[in-house]
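The chain below stands alone and is given in structure tokens; this is the form predicted on its own.
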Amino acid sequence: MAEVVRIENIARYVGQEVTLQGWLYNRTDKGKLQFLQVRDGTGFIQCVVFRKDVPEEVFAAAARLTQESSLVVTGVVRQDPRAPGVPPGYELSVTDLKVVQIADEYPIQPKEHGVDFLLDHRHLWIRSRRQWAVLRVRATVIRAIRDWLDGHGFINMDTPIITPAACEGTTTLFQTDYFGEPAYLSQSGQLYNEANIYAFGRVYCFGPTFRAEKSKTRRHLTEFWMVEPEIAFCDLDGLMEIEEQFVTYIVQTCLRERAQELALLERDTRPLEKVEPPFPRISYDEALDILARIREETEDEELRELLKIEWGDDFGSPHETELTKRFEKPVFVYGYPTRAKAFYMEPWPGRPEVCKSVDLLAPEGYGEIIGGSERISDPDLLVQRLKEWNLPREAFEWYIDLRRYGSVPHSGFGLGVERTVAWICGIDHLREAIPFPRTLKRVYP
């Protein structure tokens, strides 16, 4: 009996008879020849059924296959540079075929479908080559995240998803009833990780986060995945060094291990190849100067209007997009106005209106993929900030405690998985960067 193999390993079996277990992606009938595009979850391969080489019942079984029918196919692996597939250059000369199930008429056909239709059928859409490739890259991004952190002294600490208060002090919270008391789905595990560093030094949490933002932009989801490292005895400069090493490792791992998927997506990888330390660093004030020059130089009235901004405002997507066009690598923007950021950020020495915050903006117009800061380490200043932000002290009493018992300078950041995947894959919308996206008007399937 032929060995059952996976398509991603097909190059090892040239000249050998093997068995594949998978689904029919497409079929072309050429009379005495049937060309079956078969996928198995690890790749796609062309299987050639030649009438004279197989029993009549095998040829007939191949002829009645419908799109997404499940099958077990056996044949000899041939190397042919013309053969389409992932990996390319290999095909299977079929000797036997068994049908597991003939699929009903498949809703997603090789034609243009509207976005709503595709999202209604997301459970089927993920089978397409493009979505398969994006989600394979996502899996590699997640593994690279864990590999780098685990290899650099970080310990994974799981933090609560149900919390009593907001991390950011915003109104974008999903509220739930917790046995008669209000509670919220987590926006971040950061505050809990600030407790964990005093036990472990370097930690990270990794999981879903929730934002009840009524946003319809391509950069927002209501449920997304975020990794949040937190580091004791770390200032803002040290944080930026960690971030650039971390992001470089993620990108280079994807270039090395997912080249075929990126090629299938027609991603121009030359910009990604430039991602290596050091990354350029500019202050918020310098970023405003750059945006002002762009507004002066452009003849595009719409762009000029979009780029209007006052000192103290946070950047929106148009500002980030135009800034990143000026750099070939991810760029750090640091020193944001205190009022534009969260309550827990350390003030800039001599400039209390500025905080020790930093965003990492991806090039090619993809904008912020990381937000981070040095945290306030003084308990009195933290209490003052809670008052200024009108946050209930009783909900943060434990958080203030961290500054009373062995406080140290510390910093941390959060990286959004979907934004990182969208950038690496070169796709337009975050909804393709997660298996089942949750947006303002979508919770099905």
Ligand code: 4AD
Given for the second form:
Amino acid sequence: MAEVVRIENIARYVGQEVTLQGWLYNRTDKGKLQFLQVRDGTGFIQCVVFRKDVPEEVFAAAARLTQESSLVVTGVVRQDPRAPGVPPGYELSVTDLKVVQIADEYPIQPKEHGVDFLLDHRHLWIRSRRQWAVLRVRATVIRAIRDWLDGHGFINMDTPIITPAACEGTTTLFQTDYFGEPAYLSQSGQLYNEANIYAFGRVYCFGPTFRAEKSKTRRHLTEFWMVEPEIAFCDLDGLMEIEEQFVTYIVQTCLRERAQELALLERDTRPLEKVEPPFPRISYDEALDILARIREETEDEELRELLKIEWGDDFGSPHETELTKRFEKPVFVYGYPTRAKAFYMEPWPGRPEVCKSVDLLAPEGYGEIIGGSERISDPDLLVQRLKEWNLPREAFEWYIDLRRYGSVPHSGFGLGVERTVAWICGIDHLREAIPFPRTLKRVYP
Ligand code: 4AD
Ligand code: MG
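Please give the corresponding structure for the form predicted in complex with this ligand, as opposed to the form predicted on its own shown earlier.
All chains and molecules follow, beginning with the one already shown.
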């Protein structure tokens, strides 16, 4: 048997005989010729079986292969600019082929299926080209996140998943029974990160996050992945500088390393190429003015209704979508109303109704991918906020401690992996940006 290689490296083997291990993705037969589309997890390649070039039993074995049958195929790598694979431009002239298993009739055919059907078959759907491409981009986003943070003085600290209290509001808590006491799945590792910075300076946690989101939207999962950097001695301006460097690195890494996947997804990458610092920064108040102007100018009654907003309200998806259409790059919106955000945010100097928060909204209508803020550093103010938010002080005693022993101005943010992947890939719905999505209506498979 020839050397076993991976399709992603096929360019190195032009003219050589190699062996691939994979599955039959699709096929066309033309009498003496069979064209097998084979995938091996790293790419897709057309394997050509020519009757007169192979023993009769090899030709017969190829003919038996059904969609998704597993096989080991050997052949000579040829360059052909018309070959449709990933990477494009290579073909295999088959010399030998072994069937590993003949697959039963495969439920997902190369035709249109409804999304519920596909989600019910998510364990198989992830093999499809588009899903494969999205999830490869996801892996690169995750690696880029770690590379950038590890390279900029951040240290990874894992924070607990089982927690005694809410971080991001009590309405989306998943409660669990902890030996007879209620406990909650983590909504954010932030509070623990705030402890960690006093030991390590700059930290991040990166893990699954749980929110019992009761609304059914394209932008919400009940289990998603969030990376949360936290920085000691950092104010809101310092935070925005870090965010724009960080997001730029993630996007540019995907453009460089996942060009084939983005092409397969037919993603127009021109808007992504524009992502570089500095990102525009507007205040919440300015954002409201822009929204008011859009409402005045639009002929679209429905949009006008959707964009209604009073000072003090948080933005919904329609507001973010319309705002981001006005900007070519991701845009920072800072200084949200205190009551629209979480309890731990530092007030704006001289304007207690506003807090030192900042969201980063992705362009092309994608909206919020990052939420962050400067944190309260004064213990008395924090105690007052816990009261105002009706949060149980006992559960937060340790968190108040952090303001008692060497308190410093500090800031941090959380970036949602699935929102970032959806934006970079140009897909509509978060459910395709994670291997096995969890939503209001779905915990299977
Ligand atoms: O804005 P959020 O709620 O901020 C926090 O959790 C802070 N504690 C983070 C911090 O400062 N350390 O969430 C941050 C990001 C959002 O911008 C979004 O990208 C993502 O997490 N996110 C979700 N993604 C998918 N499904 C959901 N239900 C999400 N909720 C938030
Ligand atoms: Mg948010």
